[in-house]
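Take a look at this single chain in structure tokens; it is the form predicted alone.
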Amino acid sequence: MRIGLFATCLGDTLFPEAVKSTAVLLARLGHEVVFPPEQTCCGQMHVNTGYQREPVPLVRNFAEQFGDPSIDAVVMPSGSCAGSVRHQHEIVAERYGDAALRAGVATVKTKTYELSEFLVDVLDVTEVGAYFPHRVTYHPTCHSLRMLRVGEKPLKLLRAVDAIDLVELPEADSCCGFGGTFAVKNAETSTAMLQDKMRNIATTEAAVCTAGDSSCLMHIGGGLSRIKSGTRTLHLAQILSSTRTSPYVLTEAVR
């Protein structure tokens, strides 16, 4: 299957490793992966602050990018990003967009995948290789988990992870008070359901909170270091393209 990768905009300025991490994953599954190189922003950030006309330019432009009919499926190491690509993109289309651009966005949405969902859902895959022999705590990402309905997914493919000590979050399903410009524009509100997050995750005494979503871990590894609890973050695909030949390095948390 050839896949064309989206790096998301978190990915492409502070956590690269998670998109080579996605990169090498899917290679090592047996598919092409390419990454078209004037990609962008998907318009995820303008359409959740009220300004739905101005990411019309974004929104071609993913079109026209991942439109190739050569590329089978494009997949992200996002939920946040991917449920923008399937739900919020054909809103601006309808709204905003012409002819084109509808019928561009509905090409597009019908092969665009977050990580999990497409290793379960499309590749039927649980067992990836990976090994990571540490506690791991999971947290679901509000749009992974409300817009996309990922489900059990993600904790499918942890699961079947070799040596790894998976460990339940309690209060898993409640957000972590980032929500992009919300943490901004609600600061106070933001911190308090942090706070309760990073309460949760301290009860399982986990090494690493995993997520599917660079921006959630962002808020939370933040969180954490801050107070040096001594739990680090990272991407569920880091965690999945580790292997015992290739394995992650865990560095110590700040303590």
The other form holds:
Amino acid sequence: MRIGLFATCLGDTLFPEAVKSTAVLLARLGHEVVFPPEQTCCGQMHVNTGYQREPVPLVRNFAEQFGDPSIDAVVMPSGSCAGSVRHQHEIVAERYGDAALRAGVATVKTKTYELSEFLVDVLDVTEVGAYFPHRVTYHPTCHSLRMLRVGEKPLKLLRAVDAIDLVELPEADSCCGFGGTFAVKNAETSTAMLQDKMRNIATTEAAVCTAGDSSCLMHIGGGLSRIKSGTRTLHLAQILSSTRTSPYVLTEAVR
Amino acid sequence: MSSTFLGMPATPPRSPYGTGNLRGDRKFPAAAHDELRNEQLRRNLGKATHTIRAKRLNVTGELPDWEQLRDAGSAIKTDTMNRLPELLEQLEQQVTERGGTVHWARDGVEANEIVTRLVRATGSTEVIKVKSMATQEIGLNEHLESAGITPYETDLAELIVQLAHDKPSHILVPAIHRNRDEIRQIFLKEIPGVDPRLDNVPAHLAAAARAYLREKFMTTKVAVSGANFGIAETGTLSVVESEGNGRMCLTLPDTLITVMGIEKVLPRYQDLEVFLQLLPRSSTGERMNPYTSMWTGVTPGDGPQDFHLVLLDNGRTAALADRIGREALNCIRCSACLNVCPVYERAGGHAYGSTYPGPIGAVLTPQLAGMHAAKDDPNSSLPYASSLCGACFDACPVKIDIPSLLVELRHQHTEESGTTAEKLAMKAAAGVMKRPKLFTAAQKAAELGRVLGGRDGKISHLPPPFNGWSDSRDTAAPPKQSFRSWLASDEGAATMRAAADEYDRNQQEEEK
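Based on the form predicted alone presented above, generate the structure block for the form predicted in complex with its partner chain.
Time for the whole complex; same chain goes first.
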């Protein structure tokens, strides 16, 4: 397949390792990965903070960059950005867009996927040849879980990883407290949620807490770093792209 | 209506500012700041919400047609809202034909005046009350007291709240923020003639309340109730409850006054089949609530001989006028969304400042009472009191898409707020992100931000408004290279080529 990789603004700028892993993983599975160079941001932060006029050009740019019919699927290492493309772009286009934008949004949303659902649903693979000899716990991010309904898909992928010690996270489906600008506007409530998430992570004694969204991992990882926890965060793609020949080397760094 | 229609209809009025209990005195983050420090509250809420959650999942999971029931509930409610005026007139006609009297209250002020006038006409200076959200919303108790009428709450939890001169913090479990030791103290202090040896055993606490209330049931001639449902087809009103206090209030007094929000109407008697399954399973996690009372007008020689139904608007028509927001009126007040909400679980109900807390409160309160941008209204903070995690949508028995409604209300708020620093920042961010070259340049600038990181590459202090974030979270300094610069680099190209080669090699090996 010819896959359009959407790096997400956060991934592209702050968490490039997760995006590199996504690109490498898809290429290793035999697919052509294209990166439309004019891509920027899906506009999720704007919409979720209450702004729908401002992201119109971002929604338009996304539809234009990925609307190319030669791109079979648009894949991104983020459940919340995929959720935004599939559920919010049409709201913005309906309210403040024109007919062309509405048509563009409708076309591109049907071929947009979060990484784990693309692997399991579209490519029909769960065994991606990964090797990761560490104790790992998985946090299902809210938008993957409840907006995209990825369900067990990320866990199926993780269970198939060679040498992994996968442990269940207690109260896994509770929100970590990120919520985009929620973590800034309601920082204390967000922190209270984060503390409970970190307490549950600690009980797993995992070396790595993984998830499908760099944004939630930035939140959880930032908290774990502050309390000098023994657990670090790593994007799901980074585990799936780790192999016996080029294994991921765990370091102390937050990223 | 005799007035002439002169063009665009005016927006229907919201609940008047400064009346009732649909607005706190400060914004959510400030209120949550204090509530989060109350460790007793955090423990009580955590325990209570987790217990109810587990019970609800048990009894909703066991029904093979639970999802169909939710769909049916949603469909009936949507149909109801689409023809609310005609259904309300049908309800009025039916109640009147069966011997009741219907009153229309534009807002809480009017409803309070109507109820007070009706109580005065009976000559009684006391009323017994069934737990009711609508009368909490309009502050009826305070109004009655100011008119020299003493209201007695008869639901155990409402009684605890009333005796403690407190406000409910949960729709269904108003005293969820209190534990048994606190309740013992409240009873010892406030119940006249209570046994001073009262301990904190739940059964003993309930018995003390029972002894106190029994006398009120037997002697009070007027009752005030809310309503869970009002059936347009037959004029039947219904209250569901767990303690039997409702049944006492609805049957023993001479006069019954029911205050019902206009959105509580249902078209047909048969619709109860759906809602009497959805409500108890979603709210208390019971298959069936212990007491379901239904009454239709007045039955000679049986029950109250004087029945009044007060239909309360108080901003509901304004909510109905909102194409998207009106979905919040479908709420049946089960409180499942509160019990699963991670924000409610930590901050508690009082942080919302409204009779309606939690996720549904955060969408309902601003719609009923408005979020006046010019007045820096505390209600304008409610749509932001959510991480948009979506647990509420999954739990809602009538499938109200609360996260989408929150996003919609946030949009309405930013539209009404004019130019703010945040809006300028959002415009600036979009301005950069819509120009790929500018975005790439900004990424280069971000890479320079590495200097912000300490020797360990972590940023531990950020300026306002991000100081709340950095108070408890480290932020990694930006990486040396963005993804796009890596991909464009020789290293990026080589890595991608190697990955593709690996696939080809594997294919060739498989063919061998």
